[in-house]
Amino acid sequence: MKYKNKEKVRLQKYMAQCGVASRRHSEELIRAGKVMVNGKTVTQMGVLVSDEDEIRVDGVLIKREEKKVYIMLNKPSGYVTTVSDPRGRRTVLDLIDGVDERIYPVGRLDYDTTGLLLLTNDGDFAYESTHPGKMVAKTYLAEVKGRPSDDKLDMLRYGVDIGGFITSPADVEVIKNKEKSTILKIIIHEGRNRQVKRMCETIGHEVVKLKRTAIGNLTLGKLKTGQWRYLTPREVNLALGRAK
């Protein structure tokens, strides 16, 4: 008989530990009325549960995963960063095969954004690597239209208003000047929706191509576009900025 953990945790955290989704997306599922605890639909935050409770998401019984899985994917363009898509578009999970555990993406990359994406069933890892307060660095290569002036690049370095939110200072470096565009290396410590694109739009230079190359101290290395692999324990710490 499997041991049941009687320790009570918040419902959204329990769902993340079960590999359903990240804590934030789990909260969305709860608010949408898709979660039942012991036969009753729950729509409010703050409910505490344990392994002794019966929890269903969209009618499916969930339980905590015993084996933690951490995957690195080099995401190609043309895939949505979700477990499923109501519009029938391809999701990043379509690129992952041979994994029995229920995994989900850590954070999001836009449909046309490429590069480093992590997937896991470890809710604590997902929370720590995406929460703005944890200040985990994300590194991007952004090709923008035109040639931003030094003053505009300094705006990104000091923080810009992207619509009711002032970004934290970013590290910005010009990698290459092309005829009609510029490739920038941008390091941010937040993860707001479309943040890099919105930052560049704010200074008047639209992003035409965007690739994430690193999370924390973890880089893509030689992983080819569309391929994935498991992370080593050291790489899990690299992704959280705990190792170099």
Contents of the next structure:
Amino acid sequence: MKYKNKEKVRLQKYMAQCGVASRRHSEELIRAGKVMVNGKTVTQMGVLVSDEDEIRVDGVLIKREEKKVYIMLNKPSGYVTTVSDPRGRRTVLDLIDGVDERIYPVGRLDYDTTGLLLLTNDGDFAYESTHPGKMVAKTYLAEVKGRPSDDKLDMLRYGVDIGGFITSPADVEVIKNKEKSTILKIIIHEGRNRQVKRMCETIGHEVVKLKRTAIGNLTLGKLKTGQWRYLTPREVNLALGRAK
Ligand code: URA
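Could you give the coordinates for the form predicted in complex with uracil, as opposed to the form predicted on its own above?
Time for the whole complex; same chain goes first.
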């Protein structure tokens, strides 16, 4: 991953991209000696710059506004959901190539959890998607050991104590009864650390496999494990539960 856009563009274009002024007005500012590149005043046209250069207009440092990007990844097991890992494990960013923006994962999936993970460089979007008060639904398929009784499933529905925290109401549905395990669809509106696993542990049914299948009204669709793609503007709204 590279974070700075190293592509060189004309100084006046760069200034326009930073929202300083139109290209033509930027040229006037350059001619008037108001623009410095890496500590030197530039008055001639044709200078090429990138995000690696320090550009000041009237002494004020300017920065290029990054385009906001939204990415969905079908996370495989065996990747950490961070930008870097002190233990040297593979991160979800290792799966994403060719994106210049400084993206980061929205929320977290455990190392062994698979499924829908969003990445963005839009802090407002990340906040809205993960803040418990905003109540964006997260849908999981959890394969648990054994066959939970109806009473135990009701406990998950009403809220359980996962160690100093009572979970808020969840939707819980049995999807499949297997010989020694059960697949549950669980929809929660919070994202405490290891929440689904801890909820299921509390009722005595350990999670053996966990996959997130939807965030808000956005589902994984046909995206294969390990693959990613950009979201459309409509899908950004789906992910926030604002569209159906
Ligand atoms: N709940 C969990 O227990 N783990 C995850 O990765 C996501 C939700």
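Numbering follows the first chain given and starts at 1. Note that the rigid core is defined as the largest set of C-alphas that superpose within 1.5 Å between two forms. All figures in this text were calculated on a predicted structure; none of them were measured in a lab.
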| property | result |
| --- | --- |
| Core-aligned C-alpha movement of residue 206 between these two forms, 2 Å or more | no |
| Threshold 2 Å Cα movement between these two forms for residue 18, core superposed | yes |
| Core-aligned CA displacement of residue 219 at least 2 Å between these two forms | no |
| Once the two forms are fitted on their core, CA shift of residue 56 between these two forms in Å | 17.0 |
